[in-house]
Structures are given as structure tokens and as C-alpha cells.
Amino acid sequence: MYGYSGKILHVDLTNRKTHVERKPEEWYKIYIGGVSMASRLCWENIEVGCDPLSPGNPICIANGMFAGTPVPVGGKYGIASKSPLTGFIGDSLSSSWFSVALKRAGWDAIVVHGASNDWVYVFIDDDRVEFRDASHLVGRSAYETEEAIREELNDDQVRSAVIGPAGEKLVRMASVTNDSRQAGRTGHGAVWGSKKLKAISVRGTHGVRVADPEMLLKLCYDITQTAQGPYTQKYRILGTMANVLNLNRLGILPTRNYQQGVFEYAELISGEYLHEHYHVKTIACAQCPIACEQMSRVKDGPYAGAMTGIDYEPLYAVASNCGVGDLRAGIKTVDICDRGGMDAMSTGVTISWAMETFERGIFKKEDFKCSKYPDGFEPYFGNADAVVTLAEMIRDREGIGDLLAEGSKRASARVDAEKGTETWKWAMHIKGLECPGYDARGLKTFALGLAVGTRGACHNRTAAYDPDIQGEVDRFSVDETRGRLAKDTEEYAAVYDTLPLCKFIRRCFTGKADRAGAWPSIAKLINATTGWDFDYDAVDLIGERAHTIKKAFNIREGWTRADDHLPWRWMHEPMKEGASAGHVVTEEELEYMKDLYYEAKGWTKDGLIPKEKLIALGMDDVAEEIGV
């Protein structure tokens, strides 16, 4: 095959053994790569019904066909396992050199089974696999671990995916880090920690074969030229931080644990302010002509020296959503999360739940004792140092950080069981995954997209905010189009997540972020890489199949229609100010939209998948297990 090696590496941590699996080309045409292939491998290898932190939950990593080729923004990989936060599919993406090294080593995917008795890292040296002692790496930050392994192997070309202290301590929102990038959401780092797997390191020395190099180079040159133009300008200059002021204007900037949608200090945490006062440089992932990551450094004050890449989603969670208008504290908190190997979004939203619980008098000052504050501290909204301190406590599972490390769903359930309270009403998660940086009371299509999302509350697995924000529909009302829009936008996103390609390239094909513009160009890239004969419809099926295998996984793990829900606050508490004031998503609206969505997907009223639908998608074995 072109574009693939045809080989999947299975690693058994329990017995320290490996074996190679080969899949037919038709299997690759169905699952392609990225989150789709990783989720399919999870489906094939998991112990059904297992605890996510048990040896029966595999780690599945899958490259895309474009890794190691000239295809712009094609240097990404997908990772999947059963999420410690949700109990459903946990699928994430990360970028940069790890995926390229894996492709050059000759592997399309890795499946890690079992668990080690002692801390270990796996070194993949082309087709040779070595289990190496990692005891000396325990306690080191994610960045330190990557560097230590390169020094130990005496090769700066070795690329590693690693966990930090949060993963070691089984913090449920722990992430996996490679090349300073994060596979951040759903808690993969905790799965690695449960297996005592500190890192997977790769040295790849082979080339990557494609079917039509000349055509591929021409296509890539044209896309790269366009990617340097106006369609990506906002990402190149301000990155995703450009979203802050626009979302504040729309009244959907999450503020003080989603109690408000307008933040009075939005200007001080905006992309413009960050660029002027804290920006150091802009960097790009491997194979990326855009460069969006805004490296920012604190220059003065108690957090001087803190530096990391700042994106909108991590920043809103630890800033406006915690009532903090000081970017210095925001940069410091995200830096703590990145170095500790922890998803800053889930961390920030869980902290904001704790702050509201304190302000309502349920938590007391003495509940927040730690080595830094032996008598405790008061984590009221706006207390920047409290946010920084709580991030450190979660990372280390110190004091109340041990509770918060479980995520907002479990933390609120435990508090309510012990105290007879109802803190779950302000625990802002869906299926256990904390909500992203858009208040869905003012985005009805997006509210549906979040509710039905297979991995929980996620802005990356659905683009359903686009019709709302772009004015294609009335964002405050519900009509019969919403089910189709939610279906179309999630499958559109799934194509990019499966190839995988960064979605920031989506306007660089024809200037429009839609199927009609992108799919013909993507088909040409696929065909020049693999020698296949994909057309518009074949590309469209990539997204439907990717979403379907994830949904099938969830059904087998016990999903029901009731799991497609929204946080209580969004359904019962309208905001009082801003452009989205007065609106909620009612129970009736949500159930109506779910009916429309399931119908658009071709599923039953209960959201289950008919056998004939699965068979038509080439998933006959899946149909036998969960089809109705």
C-alpha cells in the first residue's frame, strides 16, 4: 500500500511482548486513520465493560495517511481509549513530530495492552521494540520527560508521547504530551498512568511512499500558498485567542462558572491584549504552514517566567470562567497544566465549580488547606492565586485537589452524597467531560451538537456553532433544520479528525468551510497519496463511518438516550445580561432536537443504530453486536 505500511504494532505491558497485526487494504479504506482508526482499534481490543483505569482498557494510537508527507497540517495522530471521565469513548488528537516519527518507523498504529508492574517507557526503533525502565522519570514534568529521554538515547530526533505528574497520580483529566502539544481531553494520561506507562518514544528512519509524488507536491504547493493568505490570517496573528471579544459581544463567553456570558475584563484577556503584552513568538506544528500557537511569557509579578502556548479554550476556562481578568495568572495556570500533563479546560471548569460551591457556603476556607496555605484560603471568583494554587493541588492530588482531580461530575456527586446538597446543578459537564468555551444557551444548534456528542461536551467534534454564530439560523430558536445541521457539522468535523487534518486549513481549498469546497480537493490528496479512487461521496463517508464507530462503542458500553443531555444550568437558568440574556434550552426543545437528529442519522427514536445502516457502512461485525 501507498501512504501506509499495513502494520499495526501490539504492545503487551504485562508480559513485555509485542506482535504485529496486518489489516487488509479495504479495512484502511473504511477507517482511514486518526480518531476513526484509533476508535476502531479500541472497539476490537477493549475488555467490554471494564473500568477505564484497569488493564483491560487499551491505549490505541493511529496515524493518518498524510503524516510524513508534504500535505499541509497532515502531521497529526489520533488516540483512543475508554475515558476515565465519561466511561465512553475518549478520542483525542495531537500534532507534530511524534506522528511523523511513527510513520517513518513503519507503523500505522499502536495498541498498548495490559499494565506494567513497574514504571516503563516503550522505545520503538523502527521495527525493534524495547521496554525500558522509567523509574527515574517519575515525577518529572511532561517537557522534562521528553528531553530526558532524548538525552538518554543520545538522539535529538527521537520523539516521545509522555505523561506528567498528573497522569502518574491518575488525575482523571490528565493528558498525553508530545512535542509540547497536548492530546488533552478525556483523560488519556490517567489511562497511561494506570498502566505505569510513562512514555512511548519513537525513532523512525524510513521514507514514506506515496502513489503520485509529482501530483501530491503540486497539490500541496497550491494549498500552502493559500494557507499564507487571508483565510488563516487571524490564526497567524492572534491564534484562537481572537475569539474572546467576539464571544463576549455575543454574550456567550463563559464567566464565573457559566453564570454569565459577559466578562467585564474581557479586554484584558483578549488576543489583542495578549499579543501586545505577553506574546513571545508564534510557532507551528510539523507540516504546518499556518503557525497559530501563541507562545506567551509572564514578564513581571509573582508568576514571572511562566511561559507556554496560549489558546482560547484553555485560557477562558482558567480566566473568565473563574472570574480572573489577569492574563499573568492565566498563563501561569495553563503552564502548570501543560507541564503537569493536565487538560486545562477540564481543570479550569472543575475549579470554577469549586469556587461557586465555596461562594454558596458549602465549601469552607478550611477545606482548602495545603502546604502553601496551612490554614486554608478563600477561592472566591476573581482570586487569581486561588486558581493557580488549585491547579497545583489537582496536579498533585493534594488536599481538596484529590477530590477535584476526579472531575466535576464525580466531585459534585461525592459532595452531594456527603452533604445532601445539589452542587450537581452547577457542575458544567456533559457525560462527565467539562464544557467548552461557548455558552450554549445562546447557541441552540450547538447545544444539540454538544448534547449528542460521543465524547461529551466538545467544540472540536462538532462544528454546530457555525450555523448559529454565522447567522445561518436564529441562534435563539429551534426549528426542523437543527437535527440535520448537527449531523452534517459533526460528520464534516469527523472527516478532518480522521485523515487527520487540522481544521484551520478548511477555508484554504476554495475559501469556504464546506463540503463542496473541500471534498474534491481532499479526494485528490487521498488519491495522490494512496493510489485509491476516492470521490466526493467516498470522502463524505469517512465522516459518517468515523462517527458511527464511536457511537457504536458507546452503545456497547451502556449508552442510552438519557445520556444525551445538557448541564442543568443551561436548561433552567437564563443569563441576566448581555446579548444572550433571557435564554435557556428547555427540556422540550432538547428532546425535539434529539428526535430530529436521530432521524437525520438514520437511527431509531432511542438513538440506536439499525443493523442495515451498519452493514451499508461496511461494519458487518459491529452490526452483529449492537445493531437493532
Second form
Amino acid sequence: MYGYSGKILHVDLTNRKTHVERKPEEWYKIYIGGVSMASRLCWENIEVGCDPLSPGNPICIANGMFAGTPVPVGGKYGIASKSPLTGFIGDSLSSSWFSVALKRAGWDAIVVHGASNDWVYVFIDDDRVEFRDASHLVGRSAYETEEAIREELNDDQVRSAVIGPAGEKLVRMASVTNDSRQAGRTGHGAVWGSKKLKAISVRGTHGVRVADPEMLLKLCYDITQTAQGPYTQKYRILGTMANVLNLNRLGILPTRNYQQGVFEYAELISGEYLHEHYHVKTIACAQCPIACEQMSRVKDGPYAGAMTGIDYEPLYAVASNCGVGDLRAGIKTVDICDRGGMDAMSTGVTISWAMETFERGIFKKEDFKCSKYPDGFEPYFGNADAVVTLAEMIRDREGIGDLLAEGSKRASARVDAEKGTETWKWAMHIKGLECPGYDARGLKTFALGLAVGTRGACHNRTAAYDPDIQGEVDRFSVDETRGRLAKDTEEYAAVYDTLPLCKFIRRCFTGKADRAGAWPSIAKLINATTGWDFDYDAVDLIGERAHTIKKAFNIREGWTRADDHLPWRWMHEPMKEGASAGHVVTEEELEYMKDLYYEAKGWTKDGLIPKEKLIALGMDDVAEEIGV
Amino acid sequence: MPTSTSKYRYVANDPTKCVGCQFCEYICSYTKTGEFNTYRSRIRTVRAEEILITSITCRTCEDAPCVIACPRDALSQDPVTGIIHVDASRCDGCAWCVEACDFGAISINPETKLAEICDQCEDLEDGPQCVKWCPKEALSLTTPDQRAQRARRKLAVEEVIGPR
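Form predicted in complex with the partner chain, following the form predicted on its own:
First the chain shown before, then all remaining chains and molecules of the complex.
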């Protein structure tokens, strides 16, 4: 096989043993890599029904066929476990050298089982595996940990995926970090922390071979050149931060815990403002010719010195969504999250829930006592230092941070149980995962895409905002096309997440990002890498299979139709102002769209998957277990 | 700061343009070995700080210290191009050249036990493949003096017209 080694490494932390699993080539052709292969490995290796923070929940890391080759933006890996936030599949992606090192070490995937009694890190040195003491790394930030391991192993090409202090403390929104990039969402860091696994470090010294290198180089050279042109301009110049002003104009920039879709200080937190005042350097992930990460530094004020890469999604969550119109505080908060090893999106949206709960008089000043403010503080919307401080308190589980570290779903449930309140009505999550930076009341196809998302409220797993924002459909109403659109856009995204390729390259094949524009070129890349014979249909099937295995996982863990929901606010409180004013997604609209969606997927009205559907996808064993 | 004070061309990196994608290393290792492997690349990217990224390869020093250091006279310098050539029949991988190089631009191949140094792809018509592939045009085949000329011109423009 080219593109793969055919070997999967199983690491048992409980018994400190390893073994190698080999899968047939047919299995690789179905599950491919990235989130699909990682989710499939999770399906195979989990103790069904286990607590996500128990030893029965495996960590499954799957590489892609393109890692370590010159295929642009192909240096990515997928990671899957049962999510501590949702209790369903938690599948994330991260980029860069960790995946490349893993490829060169000769592993297609890693499955980590059990749990260690003492803090440990696993060093994969080509085909040798070592369990190393990590007690001296405990408490150190994600970036420091990566660097300390490189020093300790005396090789600057060792690459590590690590957790920061948040993961150690089982903060449910903790992330896994490698090469300063994050597998950010669904709480993988807490799963690692529950196993006392501080890091997986890899040295891979073998060269990577592909089936047809001359063809692959020719294809890649052209894509690399195209990626310097207009199709990626947004990402190269402003990065994803270009979204701030666009979404504000559409009236869907989440503001003050999604109470508004228009932020009066949007200019001050825009990509344009960031670029002019705080941008210091643009950097790239592994084998990426685009380079979108806008490294930004605070030069003055109380947060001077804070520096990290700023993207739209983390930023909206801690800025407009908390009423903060100062990028210096925004950069500082994201910096705390990145170094502490936690998802800035879920962190910001949980903080905004706490702020609204305070403004409504349910939380009091004295609830916010901490070492920095011994008498407490008042986290009203717009209090920048409250956001910074709460991020630190969540990371450290200090004071009320201990409650917020559970995420908005659990925190609101606990408060409501204690006080008899209804704070859950403004807890902005789906299935326990906090919402992304688009207010779905003004994007109805997207509302469906989010509601049915297998990992909860995620803008990366569904691209259903596209037909809404591009004007292909009326974004304020629903009609019979929405089920098909939600299916098509989520399976489209799943192709990229499975190969995996970064979606920012999607227009660089032919100028058109749709299936007809991209799939034939992607098929050529697959074939030149692996020697397989993939065509348009085979590429398209990658996405449906990836989505199906995740859905099957959720069904086996107890998913029912009622889990495909939206936050109460989006269904009951109309937008107050801006271009989306007056809109909600009604119960009737949502249930209607869910019917359409399940039908488009070929599922039952209850959202379950017929046996014959699974068998047609080559998933006979899955059909046995959950098919109806 | 070591300087090469060289009249010869070498593959220089403009760190204001380099984004650290490492395509140069992929292409170099493929050109030289038929495999993609940054360990076998003769150009190395360096990420010294989060926002300080550049790459290093042979600087074609005049009176090259690596040539002088080699105890077996395996290294020689082309008097026209300044490129360092390794005589495989003499090199025994002792790594004295590695130590002598102020730039960390030489490595020993763990399999062949031979010193490996950038040769600017002198046998290829379209020249250094890393320069050809660099997506950000950060790499160029140039001399220290040419770089200085460019720097002076850039400074002059900035002083008169302002930064671009």
C-alpha cells in the first residue's frame, strides 16, 4: 500500500503494553483516515455506554494518506473519543507536524486504551514505544510542554500532541494541542487528563513514498501556485477574522450570549482592525501553501505581551459574545485558552452564560471570589477583565471556574437544580457542545445542520450556512429543499475532514468549490498517492460513510430524535435588531426540517439507520449492531 | 553572528515572507532521495520563536571551514560556484564538517554515512527546486552583496515614499 503503512498502534496505559493491528486494504478504502477512521476506531474499541472520563473510553488518532507528502494542506490528523461534553462522538481535527511525524514513524493510527496511575507521556520513536514519566511536565502550558519534550529527547524534529493545565484538571472543554495548533472542540484534553496522559510524542525518520510521485508533484505544484491567487486571498490577508464585519452586516454576529446579532463595537474587533494594530506575522501549518494563522500581539495595556494566532471562531466567543469590544482582551483570553489547552469557543460561550446569569441577578458578585479578586467581581457584559479572569479560573478550576469548567449544559443544570431557576434557557449549546459564531435564527438551513450535527453545535461539520449566506435559498424561511441541503453540505464537509484536507483549499482546484469543481481533482490526488482507482462517486462516498459511522456511534450510545435540538433562545426569542431582526426557528420549522433531513439521508422517521443502508455502504458489522 | 562574506550565490530566506510550511524540505528530500523526508533535506527550516521562522542551507563561504576541517580531503569547493562537493570515496561520515559549519547546514546521512550539503541542484536545468516551489517567494538564489543592494533599495524607497 502507498499512502498507508497498514499498521495501527494500540497503546495500553493500564498495563503499559502495546500491540500492532493490521487492517485489510478494503477497510482503508472505506474509512480512509481523519475523522472517519478515528471514529471507526472509537466504534471498535470503546466500552459501549462508558463514562467519557473512564478508562473504557479510548483515544483514537487517525492520520491521512496525504500527511508527509507535498499535497497542499494535507498535514492533518483526526482524533476521536466519546466526548465529555456531549456523551456522543467527539471528533476533532488538528494540523501540522505531529501528523507528518506519525506518518514517517510508520503508523496510520494510534489507539490509546485504559488509564495510567501516574502522569505519563508516550514516546513513539519510529517503531519503538516508550512510556516516560511526565510528572515534571504537570502544570506546564501546552507550548512549554512541547518544547520541554523536544529538549528532553534532544531532537528538534520530535513532534508532540499534548494537553495543558486545563486537560490535567479535567476541564470538559479542554483541547489537545500540537505544534501550536489545537484539536479544539468536544473536550479531548479532559479524556487525556482522565488517563493521566500528558503527551504523545513522535519521532519519524523514514521517508514517505507515493504511488506516482511525478504525477503527484505536478498536481501539487499547480495547486500550490493557484493557492497564491484570489481564491485564498481572504485567508492569506485577514484570515477567518474577515468574518466579523460580514456577519455583523448579516445581523448574525453573536453578541452578549446570543441576545443580539449586531455588535456596536464590531469595527474594533474586526479582522481589519486586528491586521492594522496587532498582527505581527502570518504562519502556516505543515505543508500548507496558504498560511492563514494571523499571529497577533498585544503591545500595550494590562495584557501587553499576550500573543497567539487569532481566528474568528475563538475571537467572537470571547469578544462580541461577551460584549467586549477590545481586541487586546480578546487576544489575551484566546492566549490563555491556547496555552492552558482549552477550546476558546466553548470557554467564551460558557462565560457569556455566566455573565447573563449574573446580569439577571442569579449570580452575585460574591460568587466570583478568586485569588485575584478576593471580594469577587461583577462580570457584566463588556467587563473585559472579567472574561480574562474567568478564562483563568476555568483553566484552574478556581472558585466558580470549577462549575464553568463543566460547560454550559452541566453548569446550567446544576444551578437550576440548586436554585430552581431556568438558566438553561440561555445556555447556548447543542447536545452539550457550545454554539459557533453564527446566529442560526438568521440562517435556517444552518439551524438544521447544527441541530442534527453528530458532535453538537459545530460549524465545521456542516457547511449549511453556505446556501443561506450565498443566497441560494431564503435564509429566513424553510422549504422542502433544506433536508437535502443539510445532508449534502455535511457530507461535503466530511470528505475534507476524512482525507483530511483543510477546506480553505476548496476553490484552488478549478476555481469552483462545489463537488463538480473539487472531487475530480481530489480523486487524482488520491490515485497518485495510493495507486487506487477513485473517481467522483468514490470521493463522494467518503463523506457519507464518515458521517454514517459517527451517527451509528451516537445511536449505540443512546441517541434519540429529541437530541437533535436547538438552544431554547433560538426557538423562542426573536432577534431584536439588524438584518435578521424578528426571526426565530420555531418548533414546527425544526421538526419539519428534521423529517426532510432524515428522509434525504435514507433513515427512518425516528432518525435510525436501516440495515440495508448500512450494508450498501460496506458497514455490515455496524448493520448487525444498530441497523433497523 | 557568523558571516560568510561570500562572493558566491546561496539559497537565502527572507524571514518576513517565510511562513514555515516546509515545502522546501519536502521537495529537497524528494529531489535527492526519491522520498519525502525532512530529516533528509539539505535545507532546514528553523522556527526559533513562535513568529521567527527562516531556513538555513549551505552559505557557500569563501575559504569554507568545512573544507578546511575535513581530515580526509573529501570536501572541495567549486571555484566558480562555491558549491561544496563531497567525494563519496573519501568521506567516512566523521562529522568534523558538521561541527565546523557555523550555520548548521551540513548533516550526515544515517544510512550512507556521507556528509550531505546543498548543491543548489546544479545538475538541474531549472535550478534549486526549493526556490522553484517556495509558495511565498521567500527563497532566492542570491549573494550577500545582492541582498545588501536590495536592502538598500528597499530602505531608500521606504524613506522617501514610506513603508509598503
